[in-house]
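To begin, one chain is listed below as structure tokens, in the form predicted on its own.
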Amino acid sequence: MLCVGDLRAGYGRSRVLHGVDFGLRAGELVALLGRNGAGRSTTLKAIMGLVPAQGAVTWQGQALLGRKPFEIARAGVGYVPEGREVFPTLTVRQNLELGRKRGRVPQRWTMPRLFELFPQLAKRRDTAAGVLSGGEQQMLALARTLIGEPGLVLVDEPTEGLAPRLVEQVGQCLVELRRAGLAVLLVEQKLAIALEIADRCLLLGHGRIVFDGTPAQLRERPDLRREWLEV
């Protein structure tokens, strides 16, 4: 289970969070809502050790604040940031390589489980990553943090460009995740997406936590979504 508590983290002198409060359990996937600029991703970058922050954060009862991103990923967390980030002269198998978890591990999330969850790369696994969709390279992120065996993933911002259809597919993939047991914090900007496919919703704002709760209580609570989501 994730616990974070009292989370702060900001940049510089510029404080971001200012005490957020939340648990996530394996098998579920909870989303992360929020306006532009409330801190959103800055969560999950304190959680993967990407910026300094203070308060308590664990994952299965190790502490994770002080430790480095690497560290934290051999803990079981991976993390699939904004904007994909792929390695585009490699190849999707050589991206995927990149991301397996060496030593003696189960491994659940072989690349040929991996092909039968994302057939599209599949096809394309000897292509150059760089010349992959938008599409295509979100699911070659997912898949290589997939491929380390984590226990909890981090995904931020993942339907950013995609057209409608690849955007129904991501939000599929993210569902088989936590059918297969993952743990998956989502910030996701289009809301449609994560109300239908997120167990439970938490709302940031002014950099802490002013709603959890599920789906069905969000639509209801229109005062809510009018202070803290639209513009």
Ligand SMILES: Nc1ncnc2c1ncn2[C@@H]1O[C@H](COP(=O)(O)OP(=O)(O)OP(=O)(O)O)[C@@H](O)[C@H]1O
Contents of the next structure:
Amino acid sequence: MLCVGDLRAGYGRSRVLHGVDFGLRAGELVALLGRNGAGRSTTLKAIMGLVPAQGAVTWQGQALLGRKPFEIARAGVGYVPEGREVFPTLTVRQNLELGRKRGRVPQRWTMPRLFELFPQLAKRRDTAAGVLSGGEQQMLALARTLIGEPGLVLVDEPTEGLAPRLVEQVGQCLVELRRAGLAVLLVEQKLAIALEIADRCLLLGHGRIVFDGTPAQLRERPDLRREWLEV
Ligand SMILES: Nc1ncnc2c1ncn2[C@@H]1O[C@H](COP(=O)(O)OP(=O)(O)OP(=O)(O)O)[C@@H](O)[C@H]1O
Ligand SMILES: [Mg+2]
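Shown: the form predicted on its own; wanted: the form predicted together with the named molecule:
Whole complex next, starting from this chain.
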């Protein structure tokens, strides 16, 4: 279980998060939604130790705040940043090998298991990552995070810039991760996909969680969508 309590973070003097509270269980896919600049990426970075933050963040009872990103990764938290950073000149397989944690043998997410989850990557295992499509690069970024055997994955806008068919595919991959028992925290701009795949939606506004409920509950609240999502 991930517990985020009164999380506050910002950049220099500008405060972005003013006290974010939510929880996330294993086997749960939660979408973190909000307008551009609401602080969704900052929330993920604060959990991952990439921006200084105050408050409390615990994952499976271990306190994360104040620890270094590599220590947080070692505690079982995987992070897929915006912009699918893959190594373009390395092959798919080489990119995956880089995701492997030193001295740790993959248990769950072995190479064959990953290629089963992402059949498109299997076909292109010896292709340079730079020539993959945007959707394939996104899957590679996800797969590389899984090879580190996380229990929780933080995924920042994985469908950005993808064609609708690929949005759907990436969405289904995230559903598979949830089915495999991972906790997934998804930052998403597209409300439709979040409503389709998430167990719960969080709305971030004015640096706080202003709504925490099911997609069905959010569907019934056009007022909230107008206030916190639409531009
Ligand atoms: N490195 C940084 N230095 C200073 N300010 C930043 C930095 N990164 C983000 N910000 C500011 O913090 C606020 C929240 O940014 P954040 O990246 O968390 O937004 P977001 O909700 O992910 O939205 P989007 O991804 O659409 O930009 C924004 O006002 C942004 O300009
Ligand atoms: Mg962002």
